[in-house]
Structure formats: structure tokens, C-alpha cells
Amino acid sequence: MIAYPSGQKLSKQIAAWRERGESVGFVPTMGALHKGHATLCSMAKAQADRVVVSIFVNPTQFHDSQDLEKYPRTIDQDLATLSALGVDAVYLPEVREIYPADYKQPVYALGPLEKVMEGVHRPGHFQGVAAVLDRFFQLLPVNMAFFGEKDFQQLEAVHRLVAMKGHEISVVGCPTIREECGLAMSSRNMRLSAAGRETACSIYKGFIEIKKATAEVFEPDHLEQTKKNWEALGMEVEYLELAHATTFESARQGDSLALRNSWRLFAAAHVEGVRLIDNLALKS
């Protein structure tokens, strides 16, 4: 495995790959990994000749400014893991290379996923990851590039951005990987005390209430109460809706819910200030 600080030179080494009729599967990432990025690395390398994984902590996509300086950073830790993994090449690049002093970030037109959810709660978020992921694809000239589930939202913003530019690369979703106790996997989670993981695994537990309560027609109950259980715990709840998993529209009362798997459970929740989120579908 060979790491390369410099977008040009693992270019080069990509399309010398390709020459060779080899496929490149990439794994974006920004470091502090954990079983879920295993997951993808490993699915990569199924579906991939090559397999090149990037840690670089985007400080675009960061709203609070706190939340960038407190992001695990891990390296030496992410680096030994990747090697175990079996992966070609990491990339390490510096803000200056993806982002160069003149560098002008386009405005991508992102449609609905900008004005609920994530793309209320974390303003411009969506915008911070297409223009890394556009420069990371107009740079590294890979087959695929595979993506978790758990940022469900992301995943279409990234479906989107590819359709716009024109990138040549296919866009590979991965099921979201959980613990034991169904806390859905997330750098983050180290940040969490023993008691707060406790809580958090809370999350995951009431989707699996609201799927077994939800009916074929849409009743908002089942969602308040989770709430409210959940605030009741000590999580600070920013959302908790059930919507559509491709227009993103929420449930309204009395909405036929008859084709669960068009629907899915979405929440963004804090604890011990820590935001934590995860979604999962009505149906699977």
C-alpha cells in the first residue's frame, strides 16, 4: 500500500491501472475508521481490481466550526487498518491541493435535499460535499466510488452531482453497518461515553418501534412518542421523520404508506454532544 499526498501522482499511477484494463473502486473517507468503512473497503475490493481509499477531513461540509476542530482524527491508527484491508493506495491530501487559493466553489443545483433534514440543520453541508467530491473526481480518474447508507441523503446528493458533472464513475451504495446493539456505526461514536452509547443504541430502537406500530396509513403518533422517549433519555432531537426515500417529502397524516419500501425512517439526534444520525427503511 502506497500513500500519496499528491493528487497527480496517484493519478497517474490510476490511469496506468486502467491501461492495464484493471478497475478502480475509491472509498472517500475522512479518517477515524471504523467497521463500516471495513465494510466498504471490502465491498470495493469485491467489485474492483484496485481499491484507493482517501482520508481527508473536508472542512467544507462543517456548518459548526467546533465540530470540524473536534472530528477524530486518527491516522497512523486509519493507516495500519487500510494496510490490514488489503487497499492500493491511500490518498493524503492537504486543504491547499483540493481547495487551491484560487479556487471558487460552484454552486450545485441539489434540489430538495437542501431545503429538509440534513439540508436544514446543516446549512451548506450538501454543498461542501459535492465540491469535494467533484474535485476528488475531476483528480482521480476511478471506475466506481462506494458510499454508506447511513448518510442516506448524502448518497443522493452524490447521484445528483455525478449526473450533473458528467462524471464518468458509478455511484455504489453499501447497507449501513451496525453494532451489536444496532447504533449505527459512525466515527463519532468514539466521542461517546459508555453510558452515552447506552442512549444512543436508543435510536435504532425506536425505528424498529415505529415499523412494527406503523400501519398502512400514516399516524404522526408513533413518531412523537419516540420523541419524546428519546428527550426523556437526554437526547436534544433535532428531527424524527418518516419520508419518501426518493423526493425526501415527509409523511403527512393520513398518507398511504402500502409501499413501505418507498419510505424511510430518517433522525438526526444529539447526545452528549455528539449529533448522531441514521435512517432506516419502513420496509427491509
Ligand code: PAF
Second form
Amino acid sequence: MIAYPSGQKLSKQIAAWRERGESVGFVPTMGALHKGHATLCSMAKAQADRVVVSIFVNPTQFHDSQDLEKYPRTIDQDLATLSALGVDAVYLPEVREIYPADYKQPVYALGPLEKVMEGVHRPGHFQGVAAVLDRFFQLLPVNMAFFGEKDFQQLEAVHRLVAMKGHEISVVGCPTIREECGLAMSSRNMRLSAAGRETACSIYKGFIEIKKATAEVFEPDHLEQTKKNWEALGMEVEYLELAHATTFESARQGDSLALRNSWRLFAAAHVEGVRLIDNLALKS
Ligand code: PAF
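Having seen the form predicted alone, please provide the structure of the form predicted together with the named molecule.
Following is the full complex, with the preceding chain placed first.
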């Protein structure tokens, strides 16, 4: 595995692979790698001849500077993990390479996803995600890019970005990888104590309870009850919603849920000051 601080050099290597007829899969990350990332790399390896991973804690997607500062950084461990996974190249850019001094962040038309849930609670977040991926996709001529469904709104933002900018890249969404208790794998989980982790497992348990209680017609009481249960455990709940999987519109009392795979549960909550998100299809 070769580490490239320079996008130009990596781009040349990718072009050489492609000239030889090899396909290139790309897994963008912010490091602090866990099994979820390992699964993205394995999926990329299964679908592409070469796999490139980036590690870059992207400042433009954090609206809270404290959150950016506290974001876990485990570079030595990450490089060992990627090497063991058989990744071909890792891209480790400096902030100035991605955002040169004369860089002006464009405004991306990402649609309704910016007006709900993560879009509301993290202002500018998806603009920052679109900005960094737009730069990566301009710099690196990869064929495919892999993203986890845990960040479901992000996945939709990437689809929109690629269509809007005409990047010739297939976007591949990969299922959320969970701990045994159901907690969605996240780099942020490493900041939780053992007790905090146990509390955080209630997010998935709550989703399962709501799924069981939810029949053909939407009843907001089920969400309210779960929210109260989470708060009683000491969680600070930002939102818990049942929303349409493509329009992201919230379900309203009496809405038909007969098409269960059109609906997803979404939540964001703080446990021990760590912000966690998760989502789950209503379909079992
Ligand atoms: O999902 C992430 O880790 C980040 O949002 C991404 C896609 C690497 C962009 O910085």
C-alpha cells in the first residue's frame, strides 16, 4: 500500500491503472477507522480491481469547531488497518491541497435533504460534504465511490452532487454495520464509556420497538414514547422521526405505511456529550 500526500501523484497512478483496464473503487473517510469502514473497503475490493481510501478530517463539514477538534484521530492504527485490508493506495491530503488559498466554496443545490433532520441540526454540513467530495472527484479519476447507509442523508447528497456535476462515478450505498447490541458503528463510539455504550445501544432497540408497534397507519405516540424512554436513560435527543426514504418528508398521523420500504426511522442523540446518528428501514 502506498500513501500519497499529493492528489496529483495519486491521480497519475489511478490513470495508469485505468489505462491498463483496471477499475478503481474509492472509499472516502475521516479516519478513526472501524469495522464499518473495513466493510466498505471489502465491498470496494469485491467490485473494483484497485481500492483507494482517503483519510481527511474535512473542516468544512463541521459547523462546531469543538466537534472538529474532538474528532478522533488514529492515523498510525488506520494505516495498519488499511494495509492489512489489502488497500492499494491511501490519500492523505493537507487542508491546503483540498482548499487552496483562492478556493471559494460553491453553493450546491442539494434539495430537501438540507431542510430536515441533519440538514437543520448541522447547518452547512452537507455543503461541506459536497465541497470535499467534489474536490476529490475532480482530483481522482476513480470509477466508483462507496458510502455507508448510516449517513443516509449524506448518501442522497452524494447522488445529487454526482448527477449535478456530471462526475462519471458510480455511487454505491452499503448497509450499516452494527455492534452485537445493534449500535451503529461510528468513529465517535470510541469516545463513549462502557456505560455510555450501553445507553447508546438503546437507539437501535428503540427503533426495533417502534417497528414492532407500527402497523399500517402512522401513530406518532410510538415515537414520543421511545423518545421519553431515551431521555429517561440520560440521552439528549435532537430528533426521532419516521420519514420518507427519498423525499425525507416526515410521516404525519394517519399516513399509510403500507409501502414499508418507503419509510425509515431517523434519530440523532447525544450520549455523554457524543453526538450519534442512526436510521433503519421500516421494512424488516
Ligand atoms: O462520511 C464521512 O466520513 C465523511 O462525511 C466523508 C464522506 C468522508 C466526507 O468527508
